[in-house]
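Next up is one chain by itself, shown in structure tokens, the form predicted alone.
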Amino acid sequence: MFQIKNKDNLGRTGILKTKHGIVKTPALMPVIHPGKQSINVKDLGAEIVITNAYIIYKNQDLREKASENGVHDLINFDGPVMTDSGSFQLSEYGDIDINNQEVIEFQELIGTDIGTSLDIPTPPYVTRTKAERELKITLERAKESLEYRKEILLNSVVQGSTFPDLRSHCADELGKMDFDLHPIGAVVPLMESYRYKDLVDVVIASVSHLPESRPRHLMGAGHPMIFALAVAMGCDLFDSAAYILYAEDDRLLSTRGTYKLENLQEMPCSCQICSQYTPQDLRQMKKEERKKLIAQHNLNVSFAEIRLIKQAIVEGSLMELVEQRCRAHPRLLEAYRQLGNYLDVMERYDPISKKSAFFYTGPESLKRVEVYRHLEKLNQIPKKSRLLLLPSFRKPYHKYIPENLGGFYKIGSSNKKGNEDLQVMVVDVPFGLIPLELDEVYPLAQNESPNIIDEDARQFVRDLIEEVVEDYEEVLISSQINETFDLGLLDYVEPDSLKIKMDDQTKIMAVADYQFGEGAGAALFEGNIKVERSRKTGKIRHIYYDNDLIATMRASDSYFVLSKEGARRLHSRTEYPRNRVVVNADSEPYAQEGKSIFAKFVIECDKNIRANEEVLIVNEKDELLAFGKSLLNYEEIMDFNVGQAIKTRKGGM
């Protein structure tokens, strides 16, 4: 029912398939009114709407019309619909007159594609023993629903007000049922007063337990403003009201707010709209006329929105979209930095290497993946006893080290000099400490920050060259890097002769230990190696083994893809299940004639493996059937059951 096509941090494209067509994912549901459609939103882009399943059970000549032709028919949307069950109202007016099998059942009759089960909408900031008490009764009519559900496919809603664990709670115990898509609900208010921050929270603490293969509904994000923020926490499908709602008060959207049309000289964007007429011509015409076209350009900036979102995730610039968007309002910008607290989560999900180079674009950007990720991995290099620390100059740095390095500053002492036993790093911002070794390694060389350094940056430099210092005996920092992150350093020193030169033996296994976790290198690159380079970039380009290929260093990210030989020494020389995906004895055949491999053969998988990372396939047994490119995390693999998860590189092991 749902395929993950491309993903960048927690954001996804997909496709979602139901009885009346494939939508593409993330995309916009414009909510249509059963009694009071005025435009046809298919012609502007709408691959899905939602509608009112409770307005057209109450009014009865459009629950005639819906039960005898269909709810489609009477919306005059032939694609994919979603209706609500009611909760809206539930929320608005405290009681309504159905209960859960009466709507579920309707819902049916009516032919909508997705239905809804009657949850209770708990607003923001009430107690936790009232939110308690209505997540009990939530959870009780979701399991209920399952009951009545024939054909169509059926959302539950995340419940849990403002209480992240009653939220993951909600979402875990969802996730054991048999839905199909999760809404999180009760979150206007929050996004009505400007209370990003606790959205951030309450939508993480959601996603986060949600079963990776259904997909994420933010109930009631219909400004384009937050779709980028709330794609990037993981959110697949959004309802938009808000695009009839503002033009019926003379209101255009826009990424960066919304304009009242009383204050406009000029029309905001570049939309058929606004190409055509100007503020003047519509505070001139009627009001029906005017609220028809300020809807319309509503829904083209919303729907430009989304395809540009979907572009920057195949990109993998999703996050440098979102430092943008977030820049529109102080309360969002917050709310970006409270994502920054989640990390650890966000690393599972975003693929090891990405088609677009790493943008600084403020502070912010230090509290990336990418950042967090290298970070973790440094940590995780075996320490010498000595460090030394290079200021930063043209990319990649080894090949331009300047021959005079200037004067240092020591922190400690050793015994050791010259070139003994000494770890060379390179300083700079974003990544703050870069081994020489690996500074052609995604994203360590395809980034750019500006020359000018931000307070925020120097802070993480001193920071982190605070804690590393500790790891080692001695530590030589440039008086360069002394003097642009102003570490207050004494200790100057002309040290002996220091002749920085990297072999393509220490390169290589860095790079692998970087790549596949420590002892890959000595695993994949013991023997008589040889190192073969590109004639026209110079860069190393295949390894050997006498004859042998072993791996080739990927022109765009300095990773290595592997080959026959070199998967047979990282299986033989590593631990199962390290690196490793486990199919099943039906997969078995497939896998060793190289075709890819589907999620629903998984039976088992490395915890720690990421999209993009190259993986070895092995039966139960742990024999070696074939080696690829992962498509998806562990999480992912172990959840879908449709979809590939391997793109089998060779297989006849």
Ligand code: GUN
Given for the second form:
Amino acid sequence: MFQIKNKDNLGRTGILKTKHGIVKTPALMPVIHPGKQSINVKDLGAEIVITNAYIIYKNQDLREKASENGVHDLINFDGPVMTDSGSFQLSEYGDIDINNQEVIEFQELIGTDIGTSLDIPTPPYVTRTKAERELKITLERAKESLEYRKEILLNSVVQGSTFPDLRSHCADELGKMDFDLHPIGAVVPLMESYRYKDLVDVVIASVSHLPESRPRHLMGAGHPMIFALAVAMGCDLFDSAAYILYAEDDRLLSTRGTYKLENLQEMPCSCQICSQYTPQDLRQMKKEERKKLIAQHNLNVSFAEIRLIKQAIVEGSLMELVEQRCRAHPRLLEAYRQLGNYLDVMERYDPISKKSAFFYTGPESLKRVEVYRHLEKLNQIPKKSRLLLLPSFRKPYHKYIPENLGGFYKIGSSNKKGNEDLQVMVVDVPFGLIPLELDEVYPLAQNESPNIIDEDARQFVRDLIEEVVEDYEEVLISSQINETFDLGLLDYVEPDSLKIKMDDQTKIMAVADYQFGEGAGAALFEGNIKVERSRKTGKIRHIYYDNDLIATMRASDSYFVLSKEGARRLHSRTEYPRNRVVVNADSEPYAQEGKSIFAKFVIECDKNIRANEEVLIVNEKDELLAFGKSLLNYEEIMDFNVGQAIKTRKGGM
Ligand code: GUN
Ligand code: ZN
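Shown: the form predicted alone; wanted: the form predicted together with guanine:
Every chain and every other molecule in the complex is listed next, the one we just looked at coming first.
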């Protein structure tokens, strides 16, 4: 019932199928108060709404109407409806008169699309004993709710207070059971007190242990300021009571924060309300009328933000949006910095290539997946005995290396001379050290950073150089680098007769190793290789062995797209399961025909596969069937049972 369409970091766009239609995610579900609703949220862009089954149950009139005509009729919304269970009322008032079985059966009776069991919202910062005790009940009720469920999709809420290990444990346990969606609960107090850093810990601890194939709902998150960050952490659904609660208090939502009507001289956005009225107009209105208009503005900005986020995921610019949004409040910036401590989790989900360039928007950008991943890959490159570090001029670096390289500082020494056993790297922000052979590969060429370098970036580069120097017998560092990054080097040597040259063979082998792992370059391009360049751009285009095409270097990111011959070479010269996706016998003929591979047909795959990676498609005997582009990472491919996993390029091997 859920499929991923596009990915960026832990964020995803997707579609969620329900009996009352399809929802595009990330989605915001306006909270509808049964019996009180005065705003038509569908007209403002709502694809799905949430209401409260307990409130309906408690009111005899509403209960009768809902029992007879269903919840959709009751709230006058013909799209998908989610219902909450009364747990929140339980946490607010300490007691409610409905039990778990009754609330599930009632949600079945009123025909909700997505129902919720009666979890215990354990607040933040309680004792561990209390958190554990309540979590046990939440898990028991979750399990029990599956027995009462007949038709509806079922939510199961992750609890565990502010103990990350309890959140992860809860997510693990719920993940084993047959639920459809997972709200992350009891986070409202964290958001109300601006404890966004702790929210990051709670959400990552939960999301990183939930099944990839189920949508996650950040319960009670309705302020658009937080949406981008939450989506980047893997949340797919939000619910907003904020739009109406804030309107009640004459407060206007914005991605920059909240505005009080009394302080406004100008309306804060360009929605139809803000274009049509002035703050003065609103202040002079009757309370009810004003509330309705402010609520409409609040929903307008919230939906606009959701649309912007979806577009950013498609483009691969979600993190640039997050970096902008997190500058709205120091507590949000702190949260974004905290997210930088989860690079190992994020790296697994972030696609290896994106449509957008990487923009450095401040020191936090140094803690982005792209930088972390590059440095990990850099560590795996076989070491030569000598290293030459050049300053950056223009990209692609190899095109703009000056004739005269100027003077150098020297660390260590080697008896090798000239270009012998020499690795050339360019020093630049934010990727630190870029081997010259890789200077056109995503994102090492597709990035922008300010030419005035901040102190954090300088320190980052200094640390990196200090570390890399250990790996070489001799390191030559351009005097310009010494100046720009305040390296404080002393051992100056006059310019050598160095001629930087880069032959095609070295370059294509380095790119293949960077893309497919060590040894791939040799597997693909050993022997009598012919390189053909684009007549228009002069860039490497096609690589042949005799007259057989092996691979094409894609202009946009300089990664290789294999040909049949290339796929055969990579397959025959690398070991199972490397770069491989294994499909079952049923889907073998489809793969052979070049049809795309659905996730449910994949029985095993290389754990290192990331989204947007070129992969080999094999059967259980490791016979090559086809090759294509992975749309998901390893965990997602294995967890999903619907939707495409691999876009096949060619079959019939
Ligand atoms: N609404 C806001 N937080 C929660 C929660 O933790 N559980 C449920 N069921 N609803 C909520
Ligand atoms: Zn507006």
